[in-house]
Structure formats: C-alpha cells, structure tokens
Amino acid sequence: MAEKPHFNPHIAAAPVYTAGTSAEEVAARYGVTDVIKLASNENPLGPSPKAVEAIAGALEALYRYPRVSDDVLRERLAAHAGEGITPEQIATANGGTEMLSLIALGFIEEGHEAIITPPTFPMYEILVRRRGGHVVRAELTSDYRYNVEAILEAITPRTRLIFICSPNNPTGTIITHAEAERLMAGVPGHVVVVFDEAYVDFVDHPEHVRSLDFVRQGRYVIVVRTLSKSYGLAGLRVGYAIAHPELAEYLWRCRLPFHLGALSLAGALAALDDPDHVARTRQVVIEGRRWLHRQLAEMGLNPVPSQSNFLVFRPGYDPQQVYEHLLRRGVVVRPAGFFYMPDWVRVTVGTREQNERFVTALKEVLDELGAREAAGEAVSRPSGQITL
C-alpha cells in the first residue's frame, strides 16, 4: 500500500458536529411541501428587516475584501454591552462557535484539561479533543443545575477551561449569579471561566448570572455571545467575547485575517440598530415557551423548565424514531443523544402557529406508537444511547 500522510491523531479521532436535520432535506425524502424546522433554536421571527436591506445594500461590493479591522462592529458591540465595557475588550468571530474554537486554539495544549458539564453544548469536547486536551465531566444536578462544588473539585494543575453554558444547551436551565461568584471564588488564576450566553436574550429569570460584572471586574472570564439566535442572523456567522483586554486582545491574534465577511459586517451593525426586533423575538419566545411547556407538562412528557428558545422532553419512546414520525409530518425536532440526553427529544420554540402544529403532530406520533405496541408490535423504548 502506497505511503499515506500522517493525520493529526486527535483531529482523526475527535467526534464530528452533526447539525439539525433541514426543511430541504425532509421535502426532498418524504415529499412534504410545508415543512416546519423547530430543531436548530433559530429565531421564528427571521432577521431584521433593517439587516436584510443592509445585506442587499453590501452585495454590489462583494468583488472586495472586506475590512480587516472591525472597530465600528466592535464599538456598537461594546456600547451595546453597557457601561464599563469597551471596544478593547470585545472579540469578535465567524459565529460563536468560531470563538470558542479561538479559546480552545489559545489555551488548550496537549494533556491540558477542560472541564464541562454535560448534558451540554457537544462542541466543547469536541474543540478540546482536537487540540489533545482531556475532558473532564462535572455534571449537572439530577434536576439539571450546575454543580458548583463539583466544577472546583474537578480542578487541578493541568485544568485550562471551565465552560459554564447558561441557559444551558440542551436542558435551558441557567446558573444563578450567586452560583457564579461561588464558582469564581474557588477558581485559581491559571483557569478562565467560559460563560457561553448564545441565549441571553431569552432569559427571564432574575437570578441569572450577571457574567459581564466578572469581566468589569478585572477577573479572567470570556463571555461569549452570538448575533445567530434572537438577532435572527445565523446564516451570516457572527460571534464575539467580551472580556479582560488581555484576553480579547489574545483571542483577536487566535483569528484569521478578513474572518468577518462584508454581509456579516453589514448585517451586524444594521441588526444592532434594531432592538424592537430583538424584543419582538423575545416576547414571542417567552410566550411560546411558557405555552409549550404546560402542553408537554400536560401530556406526562416532563419538560425541563427552560430560559431559552427551546426545551427538551422525554418522549418515553425512542427519540429517533419519535423524530423520524415527526418528519414524515413536516415537523423538524433534534433527539438529544448527542448533548448528553439519549432519553430526550428537544424541541425549538416557534411561532404559535409552529407550536400548536408540533403539539399536535406529536400527540398524533405518540398515539400512533402507543396503539401499535397495544396491538402487540414491536415499538423501540429509549435507547440510553450517547451518540458523541
């Protein structure tokens, strides 16, 4: 056999990201014209329109290079975090989980570890795999809160990373602020706290962490934040970090020149420009979340009280094919084996007109599977399966 090349063993070895299922996609297999997507916690309201006729406006300039320099984006970015926060301490990505693909780059060397805390985003493990760094697991609750006193034993000489995603991807759940400066209490100073808030947005609870007072106070923590979930511009790839300008200094040498395109730098700006956007989305989140989760409740499904644009349940059959039902429906979920959650099946809030078509679609699935193992055919329980 001829010589092949030498492939970088954690590369090789670290899980693949698998994305939700598209509306294309369904069409295309089961013929079915009017497909709903509610796997990929998108905004069901769609991007500004103000961001829409900027992106137009940018297309007749494509033929250039964008500007390498972001200042303008990270000045708005900045003013838009508040008082006591400044362009120097803003980073900014080709989406959020550009950024924490820089964060595993800039701190992550071989035999380094970082600690998550599943269930949770897949992506942390996979982005420390592949720099050769150890994943250690400090899981959450059995009603899904964060384990402080179980993060900091989990520290040690060779811990780098900790990443606190709240709300939390997959279960929605948050960590409380005095949970927070608990944790950062107990953190040595070779350790940077990640605060992955892609759902901020969405968030209703008063106790949530207040991350950014971390950051105006001098404390080594990241906070990563997207313009993909309630700016409604996940197609155009825009993530940032404020942090100590140290750190966001760091992770701006961790980028590629031009990693921001014109659209996305278009878009951007003119989606910043459009809070009441940005309110509509998160009024029409929180009240389908709230109507959801008493549906779901209703049904004995056992949602996890959710601040975000999604929850997940516990179909009581086999996620995958309560998903592969839905489909043949028109109806897009995400079984959440491959958060940590084999068990469960989440599913992205919509429109009410989406919400009340997915309620009812999945009462039909549900009926449908309970009748056929009542007749005496063979229905597939939940697996236990982790597919990372």
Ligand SMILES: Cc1ncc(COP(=O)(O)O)c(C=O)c1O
Contents of the next structure:
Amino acid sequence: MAEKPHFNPHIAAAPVYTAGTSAEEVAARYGVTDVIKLASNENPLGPSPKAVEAIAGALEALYRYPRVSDDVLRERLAAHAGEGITPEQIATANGGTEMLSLIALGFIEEGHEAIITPPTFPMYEILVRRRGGHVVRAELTSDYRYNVEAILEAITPRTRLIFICSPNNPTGTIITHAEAERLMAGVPGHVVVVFDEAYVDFVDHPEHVRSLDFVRQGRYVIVVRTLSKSYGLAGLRVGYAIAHPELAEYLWRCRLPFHLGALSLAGALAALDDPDHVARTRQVVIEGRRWLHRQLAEMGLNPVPSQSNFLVFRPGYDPQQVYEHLLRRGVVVRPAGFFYMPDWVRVTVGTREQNERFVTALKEVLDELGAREAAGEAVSRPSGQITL
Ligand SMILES: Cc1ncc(COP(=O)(O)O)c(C=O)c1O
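What about the form predicted together with the named molecule, after the form predicted on its own?
Starting with the chain above, the whole complex follows.
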C-alpha cells in the first residue's frame, strides 16, 4: 500500500465546527421561499450602510496588498474602547474565531491544559485539542452561572488558558464583575484569562464584568471582541483583542502578513464610525429578547434569561426533530447539542416580524408533535447526546 502522509493526530482527532444551516440550503431542500435564519446570532438589521459604501469604494484598490500594519484600525479600536486603552493594547484578526485560534497557537503546546466552562462556545475545545492540549471542564452551575471556585480548583501547573464567555453562548448568562474579581484574585501568573465578549453590546445587566479594568491594571487577560454581531459584519471577518501590551504584541507575532484584507479594513473603519447602527441593533435585540423570553416562558419551555441576542429553551421533544419541523416552515434555529446542551434549542433574536413568525411556527410544531404523541405515534425524546 502507498505510504500515507503524516497527518497531525491532534488535528485529525479534534471535532470539526459545524455552522448553522444557511437560508439558501433550506430554500433548496424544502422548496420554501422567504426563509428566516435565526441560527447564527447574526444582526437582524444587516450591516451598517456606511460599511457597505466604504467596502464598495475600496474595490478599485484590490490589486494592491493591504497595509501591512493595521495601525489606523488599532487606533480607532482603542479610541472606541475608551477607558484609557491604547493601540499597543489592541491586536486584530479575521473574526473573533481567528483571534481565539491565535491565542491557542500562542499559548497551548502538547500536554498543556485549558479550562472551559460548559455549556459554552465549542471553538475553545476544538482549538485547544487541535494543538494537543487537554480541556479541563469547570461546568456552569445548574442555573448557568459561572462557578468561580470550581474554575480556581481546576487550575494546575499545566494550565495555560481559562476561557470565560460573557455573555455566554449558548446560555446568554454572564459573569458579574464581583465574580470576575474573585476569579482574578485566585488566578496565578502563568495562566492567561480570555474574556470572550462577542456579544457584549447586548448586555443591559449593571453588574456585567468590566474586563477592561483588568487590562488597565496590567493583568494577563485577553478580551476578545468582534464586528460580526452588533456591527452586522459577520461576513467580513473582523475581530480583535484588547490585552496587556505584551500579550497584544505576542498575538501580533502569531499572525500572517497582510492578514486583514483591504475590504475588511475599509469596512471595519467605516462601521466604527456608525455608532447609531449599533445603538439601533441593541434596541431591537433587547426588546426582541424580552418579548421572546415571555412567549417561550408562557409556552412552558424554560428559556434561560439571556443578556445576548439569542435564547435557549427546552422544547421537551428531540431538538433535532423540532429543528427539522421548523425548517419545513422556513424557520432555521440551532439544536444546542453542539454547545453542550443536548436537550435544548437556541434561537437568535430577529426583527419583531421574524420573532412572531418563529413563535407561530414553534407553536404549530409542538402542537403537531403533541397530537402525534396523543395518537400513540412514536415521537423522539431528547437524546441527551452532546454532538461536539
Ligand atoms: C462566543 C463566541 N465567540 C466568538 C465568536 C466569533 O465570531 P466571529 O469569528 O464571527 O467574530 C462567536 C460566533 O458565533 C461566538 O459565539
């Protein structure tokens, strides 16, 4: 037999990220027009028109390499963060996900440990395992709060990273500033704490962690943010980190030259000049999640109170079955098994009209499954299976 290439066993064995189903796929598969996608926590209002215009204006210069240094963007991001943050404390990447990948590249070697807090964003585990690292779990409490003591107890001399997602995907719950202070008080110097704040612009809880305080105090923390959610630029792929200058410089070394495309740079700069778009998005999301929470609670589906632009709820039936029935009605949601919540479904907050369509479709689906069950037909129950 021909000799095979030597595949890196860690990469070969790590789970692969599966994305939410696209509206186009659903339209083609079920012949439904007017599909609404509430599966990937995208912005219900679309991108900032200013960003779209700037991207169109940058097209003619595409034959040139983008600026090697993205100093201008880093300056703008620092000014945007405020609170005395300087450009030396900023590093950029192609989305928050690439920033997380650079962090894993920079800090995880074979046999190192990273602490994650399931249920949470699966990319932490995927990226750590790709590097040959071990994932140590400090689960959230039964009401999906951070268990600071469990996290501190999980630290060993081999721990390199702790991932804190706030608001957390998929629960929408947060770490409070008091909890984060307790955590930081117990974290030793060899451990870097990553605060993933992809959804921070949707928070209205007054006690949410003020992670930039830790950056300003010179602690070894990395705050990851993105333009994919509140800025409506998920397709552009721009994310960034706010960190101790030594960490920001180190992350810079982990990147490739010309790493942000010319269109990304142009679109990001313009989007940062459009705070009204973010403010409008925030308003639609906060109103929408209140309304959706009430509806789901009235249906007895146990939604977890969310500080983000999505909610998880427990439909009582197999989430995959509920998902497929909703697809046939042109509504795309996300079974949460991939996010360590096998009995739950996650729905992104949409426009008022989209939220209403989702609730109507969900009621129909649950009624239909209930009627089938009453007629003695087999309906599948939650499998309890984490699909990561
Ligand atoms: C918790 C969390 N972090 C980071 C990201 C990264 O998003 P992006 O790579 O689009 O910036 C996501 C996207 O869904 C997320 O849910």
